[in-house]
Every structure is written in C-alpha cells, then in structure tokens.
Amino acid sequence: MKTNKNHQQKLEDLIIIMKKSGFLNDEKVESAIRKIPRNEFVPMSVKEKAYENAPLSIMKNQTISQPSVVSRMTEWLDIREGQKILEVGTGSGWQTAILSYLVGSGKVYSIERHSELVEFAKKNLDKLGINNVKIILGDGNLGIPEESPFDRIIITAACKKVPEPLLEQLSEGGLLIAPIGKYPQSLILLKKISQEIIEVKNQPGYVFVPLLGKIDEEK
C-alpha cells in the first residue's frame, strides 16, 4: 500500500529521530517499519499523529506503542525467515504486521482479548494482504497450547512477571520479549535452553498498559 508525500515525510522524520536516539539498527526491522505503514493502523482520529515517535491511544483504553520501542522489540527478537511467532497482544495490529513481513514464509498466532480490537486489527491487516497471522480472541496469559511451541514470544503489555504457560510454550532455543514489573517497566529478553529460562538482556525505563486477564486476576 502506497504511503502519500505528506506520510512519507514524517516517517523518514522518525527513522532519523529513532537513529539519533539509539533505535533502529537492523536494516530488516527498517524495512519492515518502511513497509508496514503506521497510519493504516490507528483510528481516523490520530492519522496526522502516526509517524510522531510516541504511543497513541486506539481504543478500549489501550494504545499503538511508541515506533522506537516497537523497533527495540523486534530487533531483541532476531526474528528469522519461516518462524511461528506467538504476540500477546495484538492491538491494532501494526506491530503484528511488522511480525508478519519478517517471518515471511512463517506464521504469526496473535491473542487479543477485545473482540473491538481484533476486528480491528483484522481490517488492517486485510487492507495491507497481509495473510500469514491469525488472530484469536482470547486470554494472552494462557497462549495457544494447541500451536506451541513458538519460535519467538512477545508480549506488548505489562506483567508482574512472565505467565507460566507463555514459558512452557516457547521452543528449546526459542526467545521471548515482554515488559515486566511495576510502573515504569524493565524490557526483558529470555533464551530457553535446555529447558531452563536465561535471561539475555534487560534495560529498564519503558511503559506499558497491563496485561490482563485470568491469571492476573487470580493475584
């Protein structure tokens, strides 16, 4: 889908802020943001405010998240070629798409528990073609048992600290990316190896809106 002049200007504005500033390094996750128009993923309300480096509310009291910690997340992940990538948390579904572009000829399973929010997300990605995600209306918390194990995880809402079921659904090998703690966040990168959890790398200092659902609410 092509993006106009005025669209094409502001992101090549933000691809220089998120250099400057420390984000956006792989070539691969440039050319998926490239790809992967933010504007076609935000609600008609915020258009003109698509390609500002920030977070932007969507809808159900949940937000698209800011385009640098988006790049940071997918660049921890080191998405490869064919994976089967678990997201917990679709939203309007623009860092689904980025998820898709990369994997290619794999899959992306995304959990979303606002059915608002899927159909959303499912227009969007309808309009881009996009046909390697399937979208599931349900509780991210507890993944998708049935389709594990997952090559990569990401979780793009806050939690205490990572559901058990999302950990048992990872791949030996596989990583998975999420925010974790109280206000503000530590984004946390973990490696599954020989069934043990290892944590890759950690760098406080981001916000996210919570992940809810039925584990959460047991607490």
Contents of the next structure:
Amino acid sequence: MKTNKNHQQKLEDLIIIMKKSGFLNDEKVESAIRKIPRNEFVPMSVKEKAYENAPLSIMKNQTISQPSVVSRMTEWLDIREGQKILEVGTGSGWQTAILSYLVGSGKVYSIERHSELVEFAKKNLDKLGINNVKIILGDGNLGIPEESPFDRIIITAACKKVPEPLLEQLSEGGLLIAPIGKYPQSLILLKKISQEIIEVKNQPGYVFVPLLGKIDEEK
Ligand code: SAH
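Form predicted on its own done, so how does the form predicted together with S-adenosyl-L-homocysteine look?
First the chain shown before, then all remaining chains and molecules of the complex.
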C-alpha cells in the first residue's frame, strides 16, 4: 500500500514537471499517462525510478522511453478513438499501452525485434487487461503490409530515414512520427496528402536507441 501511495505522489510530481516544461498539454494524453502505470512496465531493479523523467534500462540493452518524449510523440500524433495504429519498437509496451488507451475501440499493432521484449511487453499489457493490441516479433522496417493502411505510425527508435514500406503503409491523411538522424535525432512528423508526404513538424534534440535490422541478431 505504501508503495502505491508513493507511486501516485511521484506520478503527480512527474505530471507537473512535464506540464511546466511544455511536454504535456493535452488532457486526453494526460489521462492516458495517469491510467497506464509506468511502474508496471519496468523491471524490478528500476521500479523505484519508474516516475523519474528519464529513460530506464529494460533488457537487451534497450530502454523504456523518457515520459516527456512519450508525451510529446503521442500529442503530435493526435490520436483519435477507433484508429488503427502501427508502432515500430515495442520495448516495454508502455507507449503501446498509452496508444491502446487512446484508440479505444481501435487497434494497435506493434513490432519488436527481440523475442524477450515481445514476451515482456505482452506480460505487461496482459496484467492491465489490455486487449486491443497485437505485438509481433519481426523487423519493423517492413511494417505489416497485410494490415495496412494505418491511420498513424510511430517509430520509437532512431533511423537514418523513414523506411519506404512504412510510408507506403500510411493511410491517406495519416500521420507518421519518427526520430531521424544519428546522434542526436530530430523528431519529425509527416503527413500523407494525396499520396504525397509532407513534413508537418521537425524538432531537434532527441536521443533514441537505433532502429536495427533483422530479428534477435545481436546478443
Ligand atoms: N517505446 C518503448 C521503447 C522503445 S526503445 C518503451 O517506452 O518501452 C526502441 C525499441 O525498438 C527497442 O525495444 C528495440 O529492440 C526496438 N527495435 C529496434 N530496431 C527494430 C526493428 N528493426 N524492428 C522492431 N523493433 C526494433
């Protein structure tokens, strides 16, 4: 009980920090961040730090993203009830769960290249009874052609350029967000209009783990 109270207080402090720094502005995104407990998405060793505004190590040398960055990406994506979303890079599943909350009757597809993380994220989502998410072990560079088009696509790992298949799998009027570049990255928001891709937003100064190739290769 004491731990829960602790988490709740830390969450309130985190929300204040994110609002003051301009990373959290949208009420719906705020309610998603309140509803999806980040402490359920981190390993025991870093539970104490779950409500710090920092990325944290999960496993396979990967990290759960920084809360303010998850908030910004989610806000830019302007998610609506009922949408179909593709996420590349499931990691812990925290961002996935936030998306799942916002789409409600819609669906989130999320691709992760490490089987261990696929299992970790599935377990985390199951604990919360989330059932509008499908996590797939694979190479996110390829997307999921058979489930396309997607209303929104989010890439949660740094890439040199947006993989072509993902642009193809974006719906007309759809939005795609990705960190682009080597180090640090710029967060870019793209929109597909009349089969053309236009850049809507571009903001430098982000750091993500890299988007890699084939499945489960580097040990
Ligand atoms: N948003 C997640 C963190 C993502 S870290 C969270 O908050 O927990 C980026 C993730 O992308 C890592 O789990 C990494 O394994 C995965 N990844 C990297 N390259 C990939 C690829 N080609 N296909 C699928 N997943 C990939």
